[in-house]
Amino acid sequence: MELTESGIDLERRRFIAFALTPSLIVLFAVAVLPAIYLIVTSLTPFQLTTPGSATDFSEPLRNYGLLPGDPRFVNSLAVQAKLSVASVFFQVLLGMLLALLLNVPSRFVEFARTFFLIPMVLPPIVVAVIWKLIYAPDISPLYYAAQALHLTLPALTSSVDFALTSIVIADTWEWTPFTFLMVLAALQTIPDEYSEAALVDGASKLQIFWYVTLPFITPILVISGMFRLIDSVKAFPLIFLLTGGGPGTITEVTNYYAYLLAFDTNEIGYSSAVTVVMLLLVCGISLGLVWMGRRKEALA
């Protein structure tokens, strides 16, 4: 019996649904259910010492009402903004410069490209341990080198002036390869004819970069910056191992503050509210960047 075209489409849809169902079930279990639980918990005054508070919905918006008047929460947002802006700026800038430098055909350069990708593929906790050793005054080659040059370095991770900078440096080292890889791929799609024509017209290398190369790679710079800005809220391993949010609250970002609320003071409900607000802010920034990108494409 031959199947009609509509019958084939129906069978295809059934097969796709059957193939996707296991993945959707896993996704629902590991992503949707925890998110629902997080939102529900944020509406309660749940504390581990009082289990009955997990079902107390008498004041569902109490936790959210406390947030604007919480100086540590407001400070954590400011610290997160500083960390995100600084790290993303340097990641995009250094990634672009490295891509421009290594965009040449050479075996050595090919090896260097692979070498530069190593930090990105390391587990975040391994990166944090590496930089903890680098910032340790007693065993760090950085401090040995400074001593050989008769320079005095403070304990970077415990210094009020340099603690956040030390996190920015470690995060930049870890994720610059991401922007490097994206920009390098964009550079290799630029036709050589444009640069050759510009050289024939007497353009300098700086002019070729500004008027030929940069317009081609600008969309990639924006996309990589957007991805890194969204992902920059996940610097928890670095902060946990390097500074512990200190000194004071100098490096206490929002997700680390939520962690302290949940596991140090047992305020699970309030910690959940902090986390929900952080997720909403990240989603808002993501949607805003996507809207700006589409609007720019529409105007182009």
Contents of the next structure:
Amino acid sequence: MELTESGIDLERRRFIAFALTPSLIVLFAVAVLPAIYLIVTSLTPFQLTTPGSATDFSEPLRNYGLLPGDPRFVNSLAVQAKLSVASVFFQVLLGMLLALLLNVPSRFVEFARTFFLIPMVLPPIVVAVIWKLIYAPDISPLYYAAQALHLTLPALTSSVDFALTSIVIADTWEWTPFTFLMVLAALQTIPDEYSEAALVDGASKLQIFWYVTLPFITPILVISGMFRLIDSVKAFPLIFLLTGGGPGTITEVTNYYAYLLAFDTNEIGYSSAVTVVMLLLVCGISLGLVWMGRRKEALA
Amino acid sequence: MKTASRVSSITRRKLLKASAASAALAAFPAPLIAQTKPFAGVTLHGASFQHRFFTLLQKYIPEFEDKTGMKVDLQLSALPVYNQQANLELSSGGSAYDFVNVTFTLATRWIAAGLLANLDEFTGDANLTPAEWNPKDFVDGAQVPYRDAKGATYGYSWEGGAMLMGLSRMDLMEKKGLKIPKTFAELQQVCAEINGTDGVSGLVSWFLHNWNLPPYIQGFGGNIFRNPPSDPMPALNTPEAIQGVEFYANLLKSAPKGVLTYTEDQARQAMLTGRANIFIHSSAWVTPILLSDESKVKETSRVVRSPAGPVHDYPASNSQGLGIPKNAKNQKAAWEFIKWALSPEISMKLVKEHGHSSICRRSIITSEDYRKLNTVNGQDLGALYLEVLELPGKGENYMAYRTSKEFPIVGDVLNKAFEQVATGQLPAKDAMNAAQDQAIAALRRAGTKL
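May I ask for the structure of the form predicted in complex with its partner chain now, the form predicted on its own having been displayed?
Let us now look at the entire complex, which starts with that chain.
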């Protein structure tokens, strides 16, 4: 029996479905089920010491109704926005500058590139401990250096003016290598002919960067910025170890607030509602950026 | 014939053996024989948070297993993890654990919710508890959190923390003509005068303000709740509470930079190296200033009572207890373990062989052996420890705020408000007014009727 074109299509679809099914099952079990449980829990007043509260659906939207009137939740969103925007901006900018500097064929530079990648591959809690030591006034080399220069530094992690900045600096140190790596890869795909032609036409280095290099690497800058923006909500270890959300609520981002609600005050249901809102915001931002990317492609 | 005789003699021998066995059985009744390994085959499941007490106890557990025939499966986790696990297990009516640590801060809510077994049923039965175990030997102040309103007992304390004041640089103080502070006002003065001298900070503290701050609030006559545990209305914006917050925030001006985010270890190091003069914390943290090998200030240190406030002298104290979940499968075996772990013999072993001093049995704390091991620079640290541990059991239970089920929520709000005051973000009055509103809103959100 001869297979028709639609028959081949059907066979191919069946094979793809067959091959994908195990992965989809695993994905469903490890990602979708917990998310469903989180959403279900957010519809209850679940508290660990109140028996039966996990299955009380009498006022399913109560937690969500309380969120807008909770000043700490609203503040945590603002803190998260400040932290994300500042850290992503610096990570993209510094990553790009480093990539431009180190995009030269040299053995030393190759070694230097590897060196710059170290912060990114360290476990987040190790990064947090490193910065805890740097920011601890009584043992930090930073403070010894400042003292030698007759400078007085405030206690960075417990200062109203510097606490959030200290988190931004540590997060930028940890994740700039990511944008650096992405931009460096993009730079190495730019054909030399373009810049050589521009050079022959008398363009300055700045003009070459602006009119030749930048248009090439812009999509990568956007993509790495997008990844970092989504990932920036995971700055938890730094906040947990460096500031504990303080002083006051100055560095209390949404996921840290959700953690306190669940693990300090046992409000599991309310904490789940906070987490669901955060999840929706991250999904919203991701979809928005994907839509923007597609629109740009369509226009091109 | 030979064979017949052999058969006959074997039969006689068997008969003799059987007679001897019958006689033995008659002399030692069966239950007594069974009691040599009364829990053979039982596996006892218990859980607590990681603490030196359990690490030390684990060395002796094989002896207990040999004696009773049971196996002990003791799970130890980090404190927050343990609290979550135990909360979930107990509130869902599970029977995974036969004995648990009754965490000080969770005791009241677990007892009120009926999640623990009444231990009076075990201590009241002479077959289960010999008179020499003596439940009354446990310091009353340490036992207060483990009793319900009617006085029934749901836990026995294995560890006590009593707030004391450690001073590391008496030499510096004497040079300046300063005496050990006994009141809040004197404390403020000594801290301010020492601060900056020879690079020494006046005092050091650490980030858990809801442990460090309440004694100041109470010292001025305030409290965290209006009347805990019966009236859990927060009392964060009373004039006394505001005064306490202002006082402690001022005191921290004599502390090292970054003290608001200091961990206990950082604070302890500052004391051990003589970089800070005063540390007010649990005896288990303060006394190593004198006793630790790392200490550079052994000769110039003192450990004394915390200064008294103008209205009250309420140094904080706490204890951790062992209890049995209501739905535990092996309650009698669990009681056997608790009885053994908190027996005078094991307690004394821990003191003598490991220097573990935060025992809650009065007979041990007041013993000559304990006194010998815990007298340093002429100071009887055990007497100080006992005095503070006893206080909440005498008169007003001023530590009731700490075991109220509403405390985690209000304590978190208090922490944030205090940091706002200490860093100058808000005046104390404004911060505490806002904290009061937030605490009420958060409690109502959590279902507390105020």
